[in-house]
Every structure is written in structure tokens, then in C-alpha cells.
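Form predicted alone, single chain, as C-alpha cells, below.
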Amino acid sequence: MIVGKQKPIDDIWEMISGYQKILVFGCNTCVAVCHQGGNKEAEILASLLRMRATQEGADIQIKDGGIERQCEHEFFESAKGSIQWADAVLSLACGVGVQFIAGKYPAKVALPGLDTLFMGDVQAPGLLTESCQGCGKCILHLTAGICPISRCAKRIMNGPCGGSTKGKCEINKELDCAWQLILDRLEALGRLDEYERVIPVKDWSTERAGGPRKLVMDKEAS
């Protein structure tokens, strides 16, 4: 899931001031699990920023509302009234949910009320870790389902590297060497001979290259 972190009131109530109506606006998805961007905490924000105008004595009007989703269009009927009252929308989602409001909503003003911090996964209640960055190509079958790109902090494609001392990173000695991880794995599942396959460096140049990728789905099978 994409994971976010909310930005700090003082932040959100700079970008926010100069407008009259403002929507706190939740994304019950991904934002929601981290308990940074659903209904609830569209709620709670929307009474803090209320309680601020009225200390600094702001002629601002505050809602707050939501959707399952803020970066498919279905999911906007539901949010149609309060988007058109609003003067500008605090956007509770990742990046990807700011910009498809600013695209569907042209004429209204969106704003990031989180920073959108990684794709990860819950290891625990409370602590969510970075998995994946979308590269483009997966080599997780060639790493034992462990990947060296979000997870090395070097980002190396063949490892581990000389710096790693008893299967701790170099760079963070709390870290566990991603490495390490990777053939601690392919010898537990009986595939240690794999390691010897050189895996190519990634040609970001052309991976990543020429704008922002799209996926084009065949509609028969849409």
C-alpha cells in the first residue's frame, strides 16, 4: 500500500489560509490504513484547523468528507457538492490522489495535507516499512522475494557489499543487510546456486525515462 505521513498543522495551515472554504478531504484506502488520511483523521484535522481560526480569528469556513478512493473517478459522485462548495480541497491522499482532483477539478485549488512517503507493507501495529518504489521491472523472483532496491540503501544489484558487518548495513548498523536477507533466504529455500547468476544493473535511462508511465489495458479484458 502507499504510505503517508500527515504534514504538520503549522504547514497545512499556511497553505491553507487566504482561502474562505476549505474541504478536508479523506481517501478511505491505502492513507487510511496508516492512520494518516481516512474519514476519521479528515475529521479530526478539520477541528483542529477550526479551533486555529478561531484563536487567530480567520474568516475561513471548515468541512470535512471523503471518499474510498481519490484516484478513481466512480468515487467522486458522492463528494460532488461539497468539492463544488469549496474553494480549495485539503487532500488527505498520496500525491497520485492530489493531482487527479486537480485534474478532474480544474478550477478548484488542491492541496497535500500528507507527504507521500513509500510503498510498504504493516510489519507490526503501528510500524509500516518501505517494500517497493515501482521500478518498473520486478527481480523478485531472482532475490527470493526480497527486493535490493527499496531495501539495500545502496540499492545494489548484486551484494552484499564489503561494508556489511554480521548481516548489518554499513550505512545504518540497525539495519539488516538486504543482502544478507537475500541469501539467508535462497539457502533456506534450497537455491543457494541461484546467487551465483549476475543479475544486470538497472538502465534507469531507459526504464524510468520519457515522462510518467502509463499502462494501457485491453478493454476486452477490462
Second form
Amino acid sequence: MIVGKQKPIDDIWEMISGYQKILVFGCNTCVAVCHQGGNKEAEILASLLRMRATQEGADIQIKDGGIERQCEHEFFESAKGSIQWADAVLSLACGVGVQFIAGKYPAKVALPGLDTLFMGDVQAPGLLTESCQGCGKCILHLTAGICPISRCAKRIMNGPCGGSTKGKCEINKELDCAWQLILDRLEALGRLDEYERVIPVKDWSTERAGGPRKLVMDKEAS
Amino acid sequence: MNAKTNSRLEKILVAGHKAVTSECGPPRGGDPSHIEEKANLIRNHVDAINITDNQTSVTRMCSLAVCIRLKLMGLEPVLQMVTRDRNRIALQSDILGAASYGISNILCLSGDHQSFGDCPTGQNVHDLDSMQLLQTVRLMCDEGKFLGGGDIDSPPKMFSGAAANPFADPYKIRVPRLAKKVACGAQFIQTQCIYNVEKFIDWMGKVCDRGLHEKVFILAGVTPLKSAGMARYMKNRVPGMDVPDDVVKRMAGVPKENQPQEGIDICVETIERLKEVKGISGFHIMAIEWEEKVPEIVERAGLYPRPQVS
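Same protein, different state: after the form predicted alone, show the form predicted together with its partner chain.
The next block holds the full complex; its first chain is the one shown before.
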């Protein structure tokens, strides 16, 4: 899922200043799992902003709301009224949702309440880790199911680099070396000899390098 | 075996001599006089001089420019290239630029992570990794092709090298990793600094068991310690460095003013011991900002005078 983190309240306050009617708008799928941008978090953030408005005597109205997903048209029906009411929508979705609102409501200002961080998993309650960068050409079959592109700080395809120490990355002793994980898993699977296969120069054109990407599904499939 | 390039380093290795290389770090400014002085200090005692490429991710004068300067001074540079800062277009382009000045040695590296340097908020590139850069060099030299498939008009001739760190983890893949670099086109190897001689000899034994020493020239890396403090720093702070306790103790066991000499002694003893080890084709002496000591080390280790090759 997509993982994000709420921006500091001071940054949000500065961002919304100058608008009169603010809708704090939750997205109740990915960013609700990390407790940063769901409808509940929208309600809490709206309360905090109202308190701040009272403290500072600001002439500002703040409502909260939310939908299941801010990245698909069909979910927006229930929020139509509150979006129409607002001057600015402070979206707690990932960057996808913020842009979707901007595109869908050209007359409304869409503001990002979160910093979108990464695509990741829930390793343990409260611990989310990055595990995919959407490079557009998966190589997990070559790397024992562990992605060096997202999990190695140098995205090294034929690792580990010389900085791997006691299973940890040179940049941070808390961070597992992805190539140590790959090797451990290859060994556990009895396939350590596969390590000597050289992964060739990668085609990055399917990644960000190739420009914004698009998937067009045929009509029957969609 | 005949040398395939104009590299003096390759010719010396092919002739069966123990090669000696060293390295110099470019300056943090536009004045080249200091690096020229450093190179001149060692010019008669080494066969080639590595020029580091923004080492530890600190912005410096570019490696290629310094290599060109050395070449114009009549010296033999080894162009270090890291994949951190440049994509495949820039790397291939720099290789051609190097070839145009007769630079014939290239060392392919991934480079330290930028978080260690002066631009921790910068992007890293890693379009290729070090092994893929080796493959690129060989493709350009041996097949006369660019990565994009086009023909190179006048292909470069490069003696291509790579680093090996026998002390990094996990140890079990240290020899397979070398084999992989050889398969990608490494013709010479310069190793990480050796302080744990026993572990290095164990690694070399396994390298020879696989016959890799017959496919690649291995230059053993050494760095003289300046102080007990430096020994402790390298032991505890530098990733992938193995400084045994007895080395730290030996450095700490002499008065501070004698520690630099003790470090030189350890370095010379290491070279003398490794000269007898099967599979070692030479030495890479990395005297970090201590280039003036390289001649003493080379002479005391019995590696002087340097052979002449045409």
C-alpha cells in the first residue's frame, strides 16, 4: 500500500492560511492503515486546526469529511456537497489523491496534508517499510523475492557493496542490507549458486526515467 | 599473454613483475598544484596512480580532469569511476574522453553513499552498478559498441579494474563475488586495505582454489596507519574495514610520536609477508594524505626500483 506521514501542524496551518472554508478530507484506504490520512485522522486534524483558529482569532471555517478512496471518481458522490462548500480541500490522501481532486474540481484549491513516503508493507503494528518502487520491470524472480531496487540504498543489482557490515547497510546500522537478505534466502532455499548469475544492465525506461506512466486496459477487462 | 592496451600497469603485470600502484585524492578547489606535487612525490616509486572519484561522496575536482593532468605530466593514471553520480551516457562519454588523452586504466566502483559526504540531500544515480560498468567498459573496448547498440568509431582500449573487499560481509560470497567481477570483465583487482593478514590469506587461498588468480591480476591494498587513533577509527567507524585488536594494540603500545613509524613498519611487514602469498600480483598503497611516505614503503618492501617497460 501507499504509506504517508502527516505534515507538521505548523506547515499545515501556514498552508491553509488565507482561505476561509477548509475541508479536511480523509482517504480511508492506504493512508488509513498507517493512521495518517484516514477519515478518523481527518476528524482529529480538523479539531486541532479549529483550536488553533480560536487561539489565533483567525476567521476560518473548518469542516472534516472523507471517502473510501480519493483516486477514483465513483467514491466522490457522497462528498460532493462539502467539496462544493469549501474554498480549499486539505487532502489527507497520498499525492495521487491530492492531484485527483485538483483535476476533478478545477475551481477548488487542493492542498497536501501528508508527505507521501513509499509503497510498503506493515511489518509489525506501527512499523511500515518500503518494499517496491514500481520500476516497471520486476526482477524479484532473480533476487530471491527481495527487491534490491527499493531496499538497497544504492539500488545495486549485483550486490552487496563493500559497505555491508554484519548484515546491515553502511548508511544506517538499523537498516538491513538487502543483499544480505537475498543471500540468506538463497542459501535457505538451497540456491546460493544462483548468486553468480550477473543481472544485466537494467532498462529503466519502464521506471520514472521513461516519463509519467500509463496503463490502458482493454474495454472488456475494465 | 600480451598486453592489449597501452597501459604501463598492464604491461608490468603481464611481464610478471609485482606491480605497485598508489592513489591521490583531488583537491576541494580549482588549484591543481597540490595534487601535482603529491603525484610528483611518488612518480618514480609507483607504476600507476589512482585518482579517486569524489571519494567518501565529498565534492572535489573531477577524477577525469586530474587524470588528464597526470597524463600530461608523463604519469600513468588509473581513472576511478563511481556509478553514484553519473548515468550511462555520462560514463560512456567520460570513457571516450579518457581514451582521447591516452588514459588506459579504469577502476569501476559503485562509490560511497552520498549520505557520508557534503551533499547528503543530493540524489544518487546508480543507473549501472560497478559490475555493469565493467561490462560496459568491455563492451566498448572489445566489441566497439555503445550500450545503446551503436558502433563506436575508434573504440577505446582500457585495462579494466574493480575493487574487492575480502573483509566485507557476508564472507561466504567474497570469492563468488570476485568470480562475478571477473566474469563481467575485471582484468585487475585492487583490494580493500589489509590489516587482517590471516583472513586475507585465507581468502586468497580460496581465490586460487577457483583459479581466479590466473584470470585476474590481484593487487593487495595497504594503508599505513598514522596513529592508534586512526587504527581505532578504521576499526570502529569505517564500513567494511577489518582492523584486528592486535594491530590496534601494537599501535597504542608505542609513544605517540613513534606511532607514524610503527604504522609504516606494519605496512612494510604486511607487504613483505604478502609478497610470498600465491596469486598476489602487486600492491596498491593507499597512503591517505601521506604520499610522501610511499617511496619509503616501496623501498623498504624491496619493490624499488620499478621495472621499465616499453
